[in-house]
Amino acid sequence: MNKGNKLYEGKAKIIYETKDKNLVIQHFKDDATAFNNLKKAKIEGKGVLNNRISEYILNNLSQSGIKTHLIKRLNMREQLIKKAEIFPIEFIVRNIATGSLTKRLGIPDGTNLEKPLLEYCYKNDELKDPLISKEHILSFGWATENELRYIDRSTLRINDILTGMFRAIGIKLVDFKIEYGKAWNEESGKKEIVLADEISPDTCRLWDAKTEKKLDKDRFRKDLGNIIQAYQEVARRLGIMPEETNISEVNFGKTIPIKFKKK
């Protein structure tokens, strides 16, 4: 599949149009950002990482019945994806309270919820995502009520899927944040909700489950070190480590050579 024009740039990642109108293709970035693009930073190799994490847990997902833009992985970096409007709202469910949810509430880091709390963010950098209602959605129009209570339902059961997933790796899923969009069906003629955009650890919190050790993007977050090796742990882990290449962390100027194994 060929690329064409370059459609659109965020913070991780560059869609290209392709000749079916109905399909992009996704890149990834190797950059990291952080406080809502106040921090930057470019590390090599981490656009490869979650391109292959989230092509994995997409594609269970999937088996378990939630419907993904994901078509397939094309390369290292990048993957054929159903073109979607998403609708602007991050959808973020919380299993451990720790991030914003302490400094706003008070409530100890660490605690584990009784049950998940789903909240949503209204996706606009210049606003820094603010916290938004169930109402708010509704009164602007973001998401319809039908839509919102599909999303919803969708949500816990990725929620359910991916906390039994890590667990059974040893890793605690404390929180994570995911987008939908409304991409074309072939087979039904109409547009349908589908998971839209990436789950790895540049959007999941993910501690091991003995040490609490931090393997996601909460290393940059809070200059910890190590960015790389975290998320190969979560590969590695997950039995999808990447073709062996050299890759090389570059943060605040330090570069460290990384070797992967072969799957």
Ligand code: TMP
Second form
Amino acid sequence: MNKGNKLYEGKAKIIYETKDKNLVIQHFKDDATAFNNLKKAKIEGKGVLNNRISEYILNNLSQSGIKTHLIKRLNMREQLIKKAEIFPIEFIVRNIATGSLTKRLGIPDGTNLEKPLLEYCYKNDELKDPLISKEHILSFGWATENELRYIDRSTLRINDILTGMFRAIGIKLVDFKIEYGKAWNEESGKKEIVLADEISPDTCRLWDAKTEKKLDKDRFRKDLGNIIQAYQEVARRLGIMPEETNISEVNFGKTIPIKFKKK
Ligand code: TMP
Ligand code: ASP
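Form predicted on its own done; form predicted together with this ligand now:
First the chain shown before, then all remaining chains and molecules of the complex.
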């Protein structure tokens, strides 16, 4: 699939046109940002890992009946996806209190939540993605009541599936952020809601089940080091990367040979 013009560049990804008006290419960059762009870095190899991890997770969700934008991975950094009109909402699910929840409400870090907590944030960099309520979404027409009902149900189901998937490899799914969009469905000849964007250690908090070691972007946010090693560990446990990889770790300068498993 030939890459056309750049349609959009975000903090960690670029979207390119294709010849098909309903399909675009999603390119994973190595750039990392935190705290709404206040902190920036290039983390060599991150894009490659997130591309693989997100492909694996979305394919798994798809097998469980979740509709996603992913058509197929094209290469180390790119995926062919359905072009989607993204809802301007970040859907966050929390199983364990940490991050902004603890700061906002003073809930002790690491508190197990009795049931998954669903939060909405308005996707707007200038406003720093503020927390919003369902009423804001309905009031400003960012999604309809039916769309929100469908997305909420899908989001909690995704949490169930991913919690089990990560538990099986000794990882606690602490929280995550997902996005949805409306994309054209060839078969039905209508637009439908699909899971969009990515699911990766950039968008989830993943703790080792035994040691509670952080295996996600908090290593960057909190300057904990070994960022790439943590992402590689997630990929290795998911079975999509063997013991050895060649992604050099900028912080540690360690380069190991790459061997991705064939599909
Ligand atoms: P928070 O505790 O900082 O609100 O983050 C909750 C979850 O959402 C966490 O898994 C990280 C993820 N997240 C993103 O993917 N993008 C963002 O811009 C933010 C703020 C959080
Ligand atoms: N992605 C957001 C940013 O760039 C926040 C985060 O992930 O912490 O700033």
